[in-house]
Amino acid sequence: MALQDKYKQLVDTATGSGVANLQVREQDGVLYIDGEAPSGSVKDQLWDIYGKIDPNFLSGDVVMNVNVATAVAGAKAKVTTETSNLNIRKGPGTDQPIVGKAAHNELVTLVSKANDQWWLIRTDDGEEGYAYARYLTPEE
């Protein structure tokens, strides 16, 4: 039996549960499943399914490298500038007007990602706008 058939339920659940960057490949008799789960409960669900297919985890024919995404909507991120405040802008880009500031080491809420460089954030004071992602570190 091919490994992809044996672990079809596991792969289908990962796909249906919104695992991002899902990559499934078979190599040298091992099925590798990589991706980023949207929550800890999705990761737990995947491990539960794996445990039902291989109850004692003895076959050694799966390597599941699925991490829980930290930079998702609602997650907290820390402002990691050198010492200064982080500019919050009206839109994603340095050409956009500054609408607020987030203090060095302040925790902000990630609203969404415009792209890998600009994230829409909200401060505890309710200021909302775009910040350069390089200066934001997702909290685990």
Contents of the next structure:
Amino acid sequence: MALQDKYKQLVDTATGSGVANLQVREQDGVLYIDGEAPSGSVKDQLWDIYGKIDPNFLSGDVVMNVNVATAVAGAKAKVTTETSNLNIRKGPGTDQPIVGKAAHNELVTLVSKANDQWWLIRTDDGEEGYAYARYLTPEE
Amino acid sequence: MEKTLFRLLKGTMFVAMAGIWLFSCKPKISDQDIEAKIQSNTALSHLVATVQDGVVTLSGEAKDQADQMDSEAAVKSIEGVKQVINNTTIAPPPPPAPVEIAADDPLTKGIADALKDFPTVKATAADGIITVTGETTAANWRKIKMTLDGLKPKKVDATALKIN
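Form predicted together with its partner chain, following the form predicted on its own:
Every chain and every other molecule in the complex is listed next, the one we just looked at coming first.
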């Protein structure tokens, strides 16, 4: 239970900010936090608190897998790369051939999720394929 | 006049007597009957009931508080039950499911995808533990750590990572 005390503020915030299906489990010296945040800003807030308790996330005693609940089929997502275009690939993996590109800040449609990292998207031009979820921010 | 009154009184008496007789002869419900009724109710099959002179003692593990109350009410509604002693306990909640840890192969593939845009950072997976080395900025490491945690690793060990 020691880790639950160390990260109490994080767990309390997750509980209080409406994270759905929240699961907090401590196993072999690691605290696993899973759930679905109601928005991207709640997810960011949780990572801010995590970074405050454990600067630069270097202790290795937390695995936090909180997704954003608005990332559902049919939702619009913005391409939030640094500056470059986002690769659209044939399958879910960087080893898959590139079949198209989505521009920085372009709005695309989320078709489905292959997994938490790879989403099947469609651009307004009709290009369809898999893109890396890190560079897609669901519109709220 | 007096005779009529007497007759009326006699008639009333008869009706009253008949009433008492009928009431007292209402068939008595035995403990066995109550027990049989409880046993035929499948909603009560997880509990133990003993019956003594119309008093039912319930014991065993109820699923939750609602089940505890519903079971007591169900027994109370059985004809002939005078009282219910509810000695049931509530079952403890099931233990949480163990944490799902990804195998090393999908972890290795996930790491390759996660680090594609960060060539100064390296990571390997062994027994579910992702070990991160190299160097990067704090902002980039945050993005990487978010992705790595989503791969369902056992642990992300970044003690050897240099943050610039």
